[in-house]
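First comes one chain, alone, set out as structure tokens in the form predicted on its own.
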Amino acid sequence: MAVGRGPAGEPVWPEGIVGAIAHAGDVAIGLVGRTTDYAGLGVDVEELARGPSPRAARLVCRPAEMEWTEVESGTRRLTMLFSAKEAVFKALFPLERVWLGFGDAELTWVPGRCGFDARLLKRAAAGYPIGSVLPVHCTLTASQVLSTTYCVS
């Protein structure tokens, strides 16, 4: 079955069916799930040589962030923080189409799971008000991060 494209270019999946689309380079990464399991899946995949520019960083990322990314060393963790991000609002989009901006979310970094705790600094849907958290896991290749999370009803 082909899968759709919304007005805002996110996939529109059959009934009973949530997921994310992710490309980057020559991979392409489609994660999906039944409606009955999951409110929302997000996944984000981002070429580290290509990740954002230091200079972008003071737009993805929350002074809280700043720390952890440690721009001056390089662009790795800020490419894993941004990924994380995108993962995040393309799983909470599509439950009420809320648009968030990089500082809508505010992650830290929790290495035990290699991923990080987002908590949201604005209202993505009913049942993800301020301050909720959702948990992103990261995969590191030499040249890739994998971002994914997701949302329960």
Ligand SMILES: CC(C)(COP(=O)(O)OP(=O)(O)OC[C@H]1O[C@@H](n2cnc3c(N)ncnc32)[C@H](O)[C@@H]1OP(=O)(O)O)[C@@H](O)C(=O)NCCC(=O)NCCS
The other form holds:
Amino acid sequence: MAVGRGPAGEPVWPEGIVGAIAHAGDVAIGLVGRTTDYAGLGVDVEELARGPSPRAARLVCRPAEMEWTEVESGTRRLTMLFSAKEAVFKALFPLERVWLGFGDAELTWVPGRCGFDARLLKRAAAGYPIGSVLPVHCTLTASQVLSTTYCVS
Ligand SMILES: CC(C)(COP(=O)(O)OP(=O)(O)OC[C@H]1O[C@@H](n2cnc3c(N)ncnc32)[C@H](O)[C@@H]1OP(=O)(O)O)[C@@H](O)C(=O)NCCC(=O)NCCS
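Next up, the form predicted together with the ligand, please; the one we just looked at was the form predicted on its own.
In what comes next, the whole complex appears, and the chain from above leads the way.
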């Protein structure tokens, strides 16, 4: 079946399916699951060398996140954090179409999982009030970061 596109650009999946799409460079990814398992899925891929500039860091990061990104040493961590936030947005937006800005979630690095805990600072949906936490997993290659997350149903 064809995947549609909603008014905000979000993918519209067939009945019973949730998912997310990402593309960067020559990579395209679609992540899908069943609504019986997931309320939403999020995926993002970014070229590590083409992420946000250090000057954009304050638009992407909350103060505590700024410390972790260490932008003065390069933008690798900033790109990882940016990618993780995009994945969180893609997982949550389709639930109730609530727009989340970059400041609406605070991410904390979880070294054991190679990823972040994303704590919501704004209500995203009935099952996702302020304080909810989404686990984000990051997979790093030499040139890209892939971020994935999910919301349970
Ligand atoms: C919507 C957004 C996440 C898309 O990211 P992008 O870097 O432009 O592009 P990507 O390749 O990563 O993803 C593109 C896919 O995102 C999906 N997408 C677009 N808008 C979407 C939305 N509102 N909700 C869910 N998915 C969306 C589409 O499937 C799109 O694929 P398509 O271009 O083939 O239709 C981004 O443009 C954006 O607006 N971000 C700001 C909001 C945000 O990230 N907040 C952080 C909250 S913590």
